[in-house]
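Let's start with one chain on its own, the form predicted on its own, as structure tokens.
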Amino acid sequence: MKISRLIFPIFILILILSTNQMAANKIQNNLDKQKINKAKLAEEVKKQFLHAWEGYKKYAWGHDELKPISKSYKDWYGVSLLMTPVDAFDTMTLMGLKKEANEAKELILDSLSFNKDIYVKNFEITIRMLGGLLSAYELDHDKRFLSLAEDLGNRLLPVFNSKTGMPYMFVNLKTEKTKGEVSNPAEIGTLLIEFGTLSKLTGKSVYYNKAKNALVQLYNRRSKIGLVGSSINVDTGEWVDMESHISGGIDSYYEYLLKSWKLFGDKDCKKMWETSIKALNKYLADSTSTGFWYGQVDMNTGEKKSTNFGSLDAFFPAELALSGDIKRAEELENSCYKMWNLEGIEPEEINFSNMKILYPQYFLRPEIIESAYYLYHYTHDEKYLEMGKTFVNNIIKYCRTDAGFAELKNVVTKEKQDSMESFFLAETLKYLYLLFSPESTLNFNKIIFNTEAHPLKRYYK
């Protein structure tokens, strides 16, 4: 009888434990069945580039971009530079798309002609074309690439005849006339990389000589504790906005830093990034209750200003990613995610001390999907596969248009506005297939990507 009393409940034990091991192997095996197919997402990625290159080709053949909703184009300077043909070829390489490269190939070298009477934003110009030709060229090998971004370095070279030698604004690619003295440190500190690997690929000293010296200029009108400005004269050298942050206006100038010296082992770089990073990480960065950010203040006191981030400092967490501050990285991504997922889609600007939205638009931005790729490759946490599927399916549900994407006017209501820029090809697509690509797609190490997604090899190991 009492044999019998104690086995009772041992079998009951064992029943109990054998239903919950049951169990734990139902929800492990659901998991399973949940984790992400990295191929299927890499193949819908690809599939939606190919409806927008569709677009392109229907509506905005040899233009600079598209607009989707009017189904029409738009050049930007009343005459075509094949903005869209040239930013997105590196992609279709890199996605295997051979006849869509081909013809994008194809129309670049039998039409593009930088011999224009027109005035074009040297930042714009060098990031997207310049930086687009030289990676088109690396891929490619077709010589052509070259000759042509040789020819734009040498109409664009004439913006550092200012008094400092930091870049003008604007040049005229024919008469080599120059306007707009009052810049900024983004426009000013991001040509290294592209004028750099000009003056590698063609042996000519001066393409990386005027960048870097525009970068350095810059840089040594630093603040005592070592934060720069919004806006600066580049004749007179005296700054003009003293506000300090990450965000647009400023971004790629920190960036370049870090990158110039990753991709050509300068070490003047690694020394102004190294101050810098320490300046920005004691000055603006900022734990609060709805996260990790990076706010403004005063660059010769460090007064906080405001508390707004946006959709262009999500860039930072693969800036800090590619410096080895994983940690860093990881809260201000989290941060970003928060941001996106207010609405569904990501806003141009928050305060991110009561997380209000202050500008409500969506431009196909690609920051907050570059991040995530440099932090998946350096922790292989599915996390960030889980971002990026969220990132596809909802720019595919808010922005997809019968001709291809339209940017939001309002993340609220999710009202499209009639733009496609190059970059949605060029860098949102392209991270977004690179995240979900297997590693061989592009060897991460031994490539630099410029702030435009254009992937250049590294000089420096």
Contents of the next structure:
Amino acid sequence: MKISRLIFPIFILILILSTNQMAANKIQNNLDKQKINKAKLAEEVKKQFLHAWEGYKKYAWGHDELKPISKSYKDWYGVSLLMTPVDAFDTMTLMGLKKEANEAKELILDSLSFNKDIYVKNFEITIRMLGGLLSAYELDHDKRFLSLAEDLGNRLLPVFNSKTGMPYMFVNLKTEKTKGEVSNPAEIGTLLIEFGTLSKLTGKSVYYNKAKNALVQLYNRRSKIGLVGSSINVDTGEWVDMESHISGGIDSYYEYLLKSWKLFGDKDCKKMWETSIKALNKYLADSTSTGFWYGQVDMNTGEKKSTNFGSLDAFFPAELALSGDIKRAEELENSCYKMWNLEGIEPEEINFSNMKILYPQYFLRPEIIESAYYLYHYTHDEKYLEMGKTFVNNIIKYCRTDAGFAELKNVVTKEKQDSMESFFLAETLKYLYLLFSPESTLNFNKIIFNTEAHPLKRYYK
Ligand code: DMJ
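Since the structure above is the form predicted on its own, I would like to see how the form predicted in complex with 1-deoxymannojirimycin (DMJ) looks, so please show that one next.
Let's see the whole complex now, leading with the same chain.
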């Protein structure tokens, strides 16, 4: 038989086999996909949220936070500011938990008052309370949320009365006295999203202008190579600690440069972000055999100081993704996931040169989940759902108590500690829920999340 006569049947055979193989691959892919049942996981997260909220209701009602082991409560300043209900209200609304949202709303509107003789931390109260009240207003449209936000905003304003306009750390909500002149970039630069939104909603420009000036004053004190340090005196404008990094104490300063541009279309913020990210990628980014990371350097010389990375730094893949740098975002999130998997749940800090744990706690933090949510939004890569599944399962496995969820004192021994910060309900469970929910739950492109995961409407497309 001529060889040419054989070619056609062989070709047909190969075609059939490869079509079969393709069909088999497709079935396998579908089976793999079925492993991630998004709707089921979203329901699971909602169930866990309800468990935490029930614990708060039973043992901490009317207070700031639940203590999930002793089944008691904690008030940050001796009197309650209803931190958990305010922080969690928009999560309930997004989850469609109408009954729970209504009971939180009633509690807030009936009993929240800021007329209290207490020194509060401007940064924490801004991101959790002001941010929470503003997003509550935008989602629920009840004007009383906005009145509370405006009252709070006015009581916080004295923080900007320093010689440079950069905020003091603490303000007394009643007497308007301030204290804490040594501050850091995160506490100085994480205000414009909330104060700016308050301006947009009230028509009063003072909030935007004060918070923006603080950001610019800080940026203007960057080093010649474009970096900021870890701590600065807001009266003298002198740096107190010149270590530069993206971790706690600096982190959300960068986040707000980028997001204030995206939220308000502020061109100065765009320029400040672009200069800053260039410097970060030049001096802090570190590709090692263990992965891609950002470490610590001297703000003036760029000289490497240490190779530490932690759970707070895991916010950065989300920022990189939002800025359009998906490649670095994915590489960094992969590294974060390695850190999570060292002990099956995320340690507070590691040395990335040898992957040894430096601080073994897990504070129920959200950042690595936030980044997975952003990356899934941009790439639709199923691996971020897989990561999400690991996050939920392990949080349930290691942190759940009969009254709620507890932080871990040690991720190696899995010993718990008696605390459940409000950001667990505001951020950790919200980002997990959004990761598994249909995009229609929240239109990502129409909002910007503040650093406490409170979604606020964009004024800029
Ligand atoms: C939250 O309060 C905010 O995300 C803040 O920017 C950093 N720390 C916690 C969560 O880890």
